[in-house]
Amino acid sequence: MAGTEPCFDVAHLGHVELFTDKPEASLAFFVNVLGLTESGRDGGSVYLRGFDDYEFHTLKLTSAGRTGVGHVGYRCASPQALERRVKAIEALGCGIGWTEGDLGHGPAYRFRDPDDHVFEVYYETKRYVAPEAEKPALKNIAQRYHGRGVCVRRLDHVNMLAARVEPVRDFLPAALGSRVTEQIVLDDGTLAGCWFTVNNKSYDIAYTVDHTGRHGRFHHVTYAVDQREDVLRAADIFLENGIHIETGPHKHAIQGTFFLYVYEPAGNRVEVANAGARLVLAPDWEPVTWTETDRKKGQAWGLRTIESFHTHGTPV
């Protein structure tokens, strides 16, 4: 928050874990139309990751009775970053405790957000280490581009919903080190959408307002793209392949981001999306505050936000 000193124990998003009751139809569209690489698989989940991804996943697709995120993980910045971080998150009561961890890491302390979303904070983990078929010509990236499908390039955020934002607002920053960078405000108050990070990235989380009033549902997961122009071939390669998509290709007004959103096959939203060379560099950043009449002007050139993006979210 502003006018604090920047905490980066913890230093990226690692991974989300995703709930599908469609699992080889998900599985299918990771694979084949986003793109993402097989890692391994252990039980009813599959781990996937985007070809610069370093770790042995980003994304964890787990077979379940239902849809949404199963929880979201973080990478501390070291052994006694992650001391420091569960020692601030058991202050705050929220801890759920120790797991072994799985594949793609080691020990993890899980927690929960005030609205019932689960996370792990975790150091120890796997880099991928590509077989020889996938090995790149140069040593600095994890995988050779393969041009599967959309052939994303790594995992960039989530966005949650959350009954309400405002006691998530105060938590990030205790939890995580978080630094809010953008926000919405409405008319009477109510913080609408919050946006957050953990480095100098301009955000890997945000949490928007669940109008249905419910807890712990998920809004979308989002990987990056080197190019604008890869966003608009992503749209034809969901057209061809029968993916149903929401909104896009545009551009937000909030955080600049070049986006196309669809549904995967179980209905859990996938953001497409070039952010451009957005970086937060300045250690005293200001929040940037939207207020209602700002987004009632749409996005960065006007379109209008589709209304199911307001009421749209998994479990449906």
The other form holds:
Protein chains: 4
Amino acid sequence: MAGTEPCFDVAHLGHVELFTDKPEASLAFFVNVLGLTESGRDGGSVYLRGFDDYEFHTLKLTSAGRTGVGHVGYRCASPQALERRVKAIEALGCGIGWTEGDLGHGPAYRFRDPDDHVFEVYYETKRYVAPEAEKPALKNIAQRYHGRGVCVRRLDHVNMLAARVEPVRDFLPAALGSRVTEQIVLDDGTLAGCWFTVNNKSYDIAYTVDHTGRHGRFHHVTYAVDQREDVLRAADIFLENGIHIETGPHKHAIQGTFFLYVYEPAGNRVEVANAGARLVLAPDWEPVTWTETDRKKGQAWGLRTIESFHTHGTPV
Amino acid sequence: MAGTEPCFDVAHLGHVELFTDKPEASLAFFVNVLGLTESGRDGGSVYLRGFDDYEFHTLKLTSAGRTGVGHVGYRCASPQALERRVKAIEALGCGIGWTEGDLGHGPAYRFRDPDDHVFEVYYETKRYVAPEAEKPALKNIAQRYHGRGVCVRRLDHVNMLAARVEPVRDFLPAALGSRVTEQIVLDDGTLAGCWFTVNNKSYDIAYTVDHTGRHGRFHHVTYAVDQREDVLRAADIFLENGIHIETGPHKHAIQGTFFLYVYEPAGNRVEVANAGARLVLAPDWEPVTWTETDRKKGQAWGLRTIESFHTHGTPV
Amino acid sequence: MAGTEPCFDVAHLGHVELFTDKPEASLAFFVNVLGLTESGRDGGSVYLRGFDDYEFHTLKLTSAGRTGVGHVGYRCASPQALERRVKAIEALGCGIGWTEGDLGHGPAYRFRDPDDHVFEVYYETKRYVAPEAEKPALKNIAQRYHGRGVCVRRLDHVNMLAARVEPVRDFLPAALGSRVTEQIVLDDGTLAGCWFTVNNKSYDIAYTVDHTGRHGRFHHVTYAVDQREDVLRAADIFLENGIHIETGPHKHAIQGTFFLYVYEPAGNRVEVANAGARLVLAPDWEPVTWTETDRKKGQAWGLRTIESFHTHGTPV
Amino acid sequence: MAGTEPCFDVAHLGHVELFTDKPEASLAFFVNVLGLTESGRDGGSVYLRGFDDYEFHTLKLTSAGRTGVGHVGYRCASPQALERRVKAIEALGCGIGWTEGDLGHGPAYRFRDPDDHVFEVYYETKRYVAPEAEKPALKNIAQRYHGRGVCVRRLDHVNMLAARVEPVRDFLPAALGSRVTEQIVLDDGTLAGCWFTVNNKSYDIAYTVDHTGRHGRFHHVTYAVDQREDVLRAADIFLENGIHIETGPHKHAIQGTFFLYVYEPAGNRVEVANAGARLVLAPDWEPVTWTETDRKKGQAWGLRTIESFHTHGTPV
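Now that the form predicted on its own has been shown, please provide the structure of the form predicted together with another copy of the chain.
So here's everything in the complex, that chain up top.
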């Protein structure tokens, strides 16, 4: 049956909007330390991207009286795919409606996930066009490798907190055509974490349980670098710039990601990561399930997961 | 129109069959030096795979009186997608017909590309199940990281030679739904090389001009490692094992791949490569075109392309 | 005055003898997992070395009813330098006397440090001569890069435990001409750790306080790899081989060493490390002193030092 | 006999003075692209150093109507050692006399090598003291890891050209106590290149034949980075900044150095390099001799040495 075929309507995670109550310090972090480049600004928002992000922005940093996530945008594979997704989302009863888009993209359809985070899907986008000073020496990257700060390559994924993850496991496949690639199932059957992807990356979004029971909170946003050495170098850059390093560098057992977590000045958690050559190519990939026993072994090489990783989310 | 939507019928490059006239030496190279693991053998063929290849095999090494490529297999995203591809291929008039598959997969439909290389598409596959001694410590990789030789992670891509590349540029999108991501167009308009992908990898197959004008020849097969350091380490391993290093390590201007090329004992070219975090996520990616002027700059960091790279193919 | 000139009588740390009560398992670890190569054996000892150690051995693994360190050997810069050191050591009243040497080196003068560890100084040595199968492709390394296991390059340093470190800080400069490069001084003035070198490496031996108050115990032996990536790769190799990883990879605040600690099967701690391009070139280097306040920041990137690091020594 | 003992009078290569006829462009390269930091300036000279160089400067960049090397300074191990070296140099009949030093160090004794390059030996030095904004997070490095440009760690070595290398092979051991670690001897017995060290680095100066027969010319100065990945990253930084990359990254057969050569704007050759964990620890190291046959194999992994490497020197 056609209904059981994999869905490819959504092409990739497009951008995330982060709220900050320390806009200047946050911006300085993202530009000078993480190495994003500003594309433009409007209202209280600054549009930022990694040097090889092809769209106008992958991070919309919005000055607000709070921290946490504003919304998450996914780009669809075609106008028709966008239509299909809107129809599917509306059928799920969680639609908010259309927006006109912003500096970075065209019309977007907004909706809520079961934990009250705001998402949007869109197709029309504004491609980043490098100004003369940012033109790359090699024409197949979006912007020159400028070498500023950590100089991350591209947006990789986001991690949400949710009071309950189970509803999300059903929701994202229905709304976005996401596949579950890995998950944590506790001994009592509770789903403690779930990793999803819409494409060949092994995940573009993860949800983990918010032990405070609150809704709509944010765990972290991740930018990818090309090599694990870039993650190690990032650690020195964060250290020298007085950025709080929460944990890492180390390798996650789940997904095998080589990670480093810091808090940007307003408190939102940011990860720099490298996945090596790992991709999920199998169209019929079976979710990998991690048990409590598995998790007791710590991260891949035995690091105990730091307590704040289970408790710190934004808003705090 | 639905017809202009991207096609996702083919999930990924599945395997390549290489011919060797030095089967023992070739096998020793692939197992002990490159670090593939044998899954099984039948007739004159040995089935091999990288430690994180999920299928039974990604390389079928077949003893023959010659070198070069036997066939290339692509796995479809679903049974329905396979049906659609067979229909499309038959319509192109290049179909050969169904085979029963082999040790590694189920029924496959074979066809020829315009330069007379043999391909097949299939859906049913045999997943690699690690025997006790090869079980990984982390359950999300297919086999333990055994550390033998270069210990490549997974099949990455193949490169074919063709008397003319233009017909292939039309053919692969029609047959497999491939997209062109990069290409070399000479000053006289000739297409000297073309890179294609069916998924988010920036390429899974490339075609470059065979200056001898022959048909059906093979340029190289590539296995991916996680880090550029693995490529550098591979160079020392090849050196110490008396394997002919043709060129590298260096970074390709095209696709930005960090590469190292060697000849396996029978003469087939093998590449070890790392792409960093580079992916083609844009559903409407515009092909990047390299001109003769671009190519005169050499590889990314200025290395002159070695002459044999333009002349050596198998069979010789 | 000549007396205040730096002393260069001792060229480098030569070897360490480790005791094991699980000789077969320990040997399998050192050869197959860490990647040392056997040079020979006599009595209950196996002589081992890293691929670029120039002497016959840097590790003498001796079967005994216990774990811990047998002795540590330093090679002098010349026969005259050896004579001078013996005279100085005898004057310190801690001499044991001459031995005839062993398979790896000529006559050695043995002595005890203030905490009862046995040392020896020697000049005549047996150089490793690679058998045909181990000859390197490049003639400036001692043995081919064989790629087995972690494939460590060379002995780097040892770390002793001592009931009190203060006497050692006076002793090693007098006995070996060592310089103190870094140290930990607690708020009450206690010397909690001290790092020494006889050459341009930033340390070849360290002493840290044994909180059990016992004497003559051993903390770890370290082998150097060329790149931090080799340390990360080692972590996967240890993981897949069931070797207990105690802590790391991470970067020490002290000395900046990128480290990974494991226990070999008998329980002796072994480190794989990389120091980058760091050397102590200044002839008048001033010791760097770390305070309790400094230490509360954890390792370089904030990792809390694992409790066992302060308690586990051999014999246990 | 004491006379045959190794000499340790000279502690390390201290600095090199380079002439430039494009002072602004050269300075911009060294500061913004290579990542050196300015310590001060006087007359037409700017004093520069890598982030972990402990002295006031390791590069004195002097505006002149020409390119090439001004002088090379070596720091002695003690005042007494300096006296001994001056006596030895005077006995060789090549002394120039004392200078008062400059911003970076105290009195220095100048002399000429047999090819007419100017050297100096000194003991009193000015240590770099980091201003507040440059203080490192970890107190055992000289300056914070600022991450600007290539951000090299420390001066590594210099390479001189000489009409004849043989006289230098005799001279440096006599003048500085240098040891020969590697050399190229042609089939006709000519010494084509020679690598020397005064300490445990495998070389701090090299001499190669100047095929033009001229005297006093300069081949390159090298700064060390911690990892090979830093060299690869440097290649992208040079590429994006329009710096001419001559050759590399690749691994030298001789000394095993992982190298990358560029020309700074005035034309002086600059290398970024990593030696891994390689050190010359043996006090009785036997020089490694490379023959013409050896050299025909190219660099370590087969790269042909680029022609300009044999012809380009400064002044041009």
